[in-house]
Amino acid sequence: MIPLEKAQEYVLQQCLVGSPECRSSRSSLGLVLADEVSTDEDVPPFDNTAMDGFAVRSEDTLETPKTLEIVGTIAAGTIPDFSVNSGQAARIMTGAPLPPGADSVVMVELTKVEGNQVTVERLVPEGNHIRRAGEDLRAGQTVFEKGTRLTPTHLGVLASIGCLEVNVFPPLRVGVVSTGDELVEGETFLKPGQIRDSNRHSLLALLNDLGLEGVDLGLIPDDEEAIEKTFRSACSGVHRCDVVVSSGGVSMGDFDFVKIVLDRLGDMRWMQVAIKPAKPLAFGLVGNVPVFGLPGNPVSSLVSFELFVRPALRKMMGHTAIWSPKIKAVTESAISRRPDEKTHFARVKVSLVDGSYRVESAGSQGSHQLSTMAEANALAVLPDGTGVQAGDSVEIILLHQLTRGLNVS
């Protein structure tokens, strides 16, 4: 066996950024910024009134009830012709440039109006409802820097500032693939040895919670013409992904299949990593496609996504920070294993309670009990030993975006 960190930093040493392409900022979304942003332009561009009012001078407010004649109205989108004097107020609405002489906007609800006079009912504050030019950005200003994902509010803001272009790491085409004699598909009648595969939905599905889309190559029974022709298509063909994702065929007692395909198309590694669950793992490069192989049982299939595919995948869509977080939690109950040289990784669900990290066991910990993993939102890492009693801390690894907000509230 080896150990994690030793595969992990084997797997992300092949596995390189893509080159950064300029599109369109609007067909950027959830893509990975290649280079800063930075703005030539004031945000906003001019002063102007936060609220539907009057324009007035604050010095005229030091007094209230204080009547004051209207010299005109300013609408979003236009430029004031006349000044505001004492005296004098300007009827303004929200977004519209403040005239020159005055200094603060009082908001409709607390004026009268009768004919061409308001009445201002209460003191106004020097800069009361005034947005002032640069206030959200200053020309010059860097607004974004390389690496940030590019979310709806960031390209909200690319907009605010005329950026119709950027620079970005491209996203990827991940193919996903199921082997195995002994997998079927949907509501057909099991026969005896059969199961339905599982595999590639839940992966399909972790693809698209990082914001990729996948490929899916189908199910490819045991058989080497069909799994040579699928691994030709998603690497060199048809398909042609960035990265191919295989389930099964990876352990010990396998058909070796995949294994001898493999071996012939690329430079593949086989590996016995010390975790369980996903002990095995199959690597390597198929021209200069990352090729991941991964157990057949579903938990470990799971696991191994997180452990080694979700890393590298972020580190080719230009991310900066690529490992899923740890974080220190407190046992509800006891999380019981046997020491065997392993680093376990146990499916638990996690709360937050007081401000503190809480979890218990998700249930059974076998590897093909999908269901609690189901249950899991996150992975306890238990060290080589006899597990963690009620009360310990303990490392957890959170799943799933969703579950991932929990670390910010």
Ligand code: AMP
The other form holds:
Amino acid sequence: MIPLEKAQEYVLQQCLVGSPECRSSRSSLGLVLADEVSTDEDVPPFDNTAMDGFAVRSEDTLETPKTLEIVGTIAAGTIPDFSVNSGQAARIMTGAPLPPGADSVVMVELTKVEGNQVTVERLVPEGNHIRRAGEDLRAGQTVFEKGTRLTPTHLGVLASIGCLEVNVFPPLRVGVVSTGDELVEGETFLKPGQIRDSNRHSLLALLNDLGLEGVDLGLIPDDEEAIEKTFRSACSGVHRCDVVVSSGGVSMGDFDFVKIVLDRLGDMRWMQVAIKPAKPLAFGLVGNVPVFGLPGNPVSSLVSFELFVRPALRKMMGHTAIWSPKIKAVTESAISRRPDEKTHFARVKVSLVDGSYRVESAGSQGSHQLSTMAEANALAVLPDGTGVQAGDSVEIILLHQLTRGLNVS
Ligand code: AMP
Ligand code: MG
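Given the form predicted alone above, I would also like to look at the protein as it appears in the form predicted together with adenosine monophosphate (AMP).
Every component of the complex follows; first up is the chain already shown.
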């Protein structure tokens, strides 16, 4: 067996980020910036009103109530061709620029209008309800650092500074395939000995969650020819995948043809990693495409994804932080294990109680018991030994959905 860190290091060494490309900002959602973005415009570009109301001179309202003459109206998108002089006011709509002479805005709700006169009830402080040019972003400043992942809001900001194109790391196409004669898809009645394929569905969904394009390479039987055809078309043929993730056929079974095929096609390493679940891991390059052969047991394949595939994909996507957050938590009740020279990753439920993270087991820990993985929102790292007692501190790896739920990044 090799230590987890050695296996991770080996994988990451060979997973390289792609060359940056220039893309339209609007088609860059979810991608990572390869260069910083700066603005050559102020946002907002000019002083404007935050309210519908009247543009006035603050000094005119020192004594109230004060009646002023309405000298014009300024809609958003228009430029006033008049000034507001002493004793005057202008109707103004949210987003419109201030007319010369005016230095503040009173909201319409605090005024009374009669004909072309408006009465202001209270003092309007200088600058009232005015949004200054550059208050959001200043011309010349850096807006986003290299390594920023573009969310919908980032695309909004890019639009607000007129940035139509960005340099980003290219999107990844990641192929997913399930292997196994016993596997069937979806709605068929199960014949004796058959089970339904779940790995492909959870793996494709994990890719989706990461903002990547998952390519469904299907479900293939334990058949050498079929396996070879699928890997060939995934790595160099029609599918043009940047990464391929397969599950099943990498352990010690007699019909594990994935090993035979991948050894023929690429430069693979077959590892026994000192972890549980997910001890067997195949990884290597077919051409220059990283290929992960994950174990078939559903929990093993997902734990493998978290420990090896997710960090590798994050690196290839251009992220600077590639590891999932690890935090310390206190165990609510004992989580036991047997000494076996492996690090165990136990499915746990974590909650935030009075500012500290508390964990309890999510239930049965068999690597075929996927339902408790769905219950879990973190993996507790249990070093070799007998486990942890209630009240012990334990390190946990937050699973993706939790990272959002508990607001830790
Ligand atoms: P293998 O790694 O192919 O030896 O498979 C180990 C165990 O995982 C076996 O019990 C398989 O039936 C099961 N298994 C393999 N692939 C899948 C899959 N895609 N979905 C659900 N279970 C699977
Ligand atoms: Mg199998």
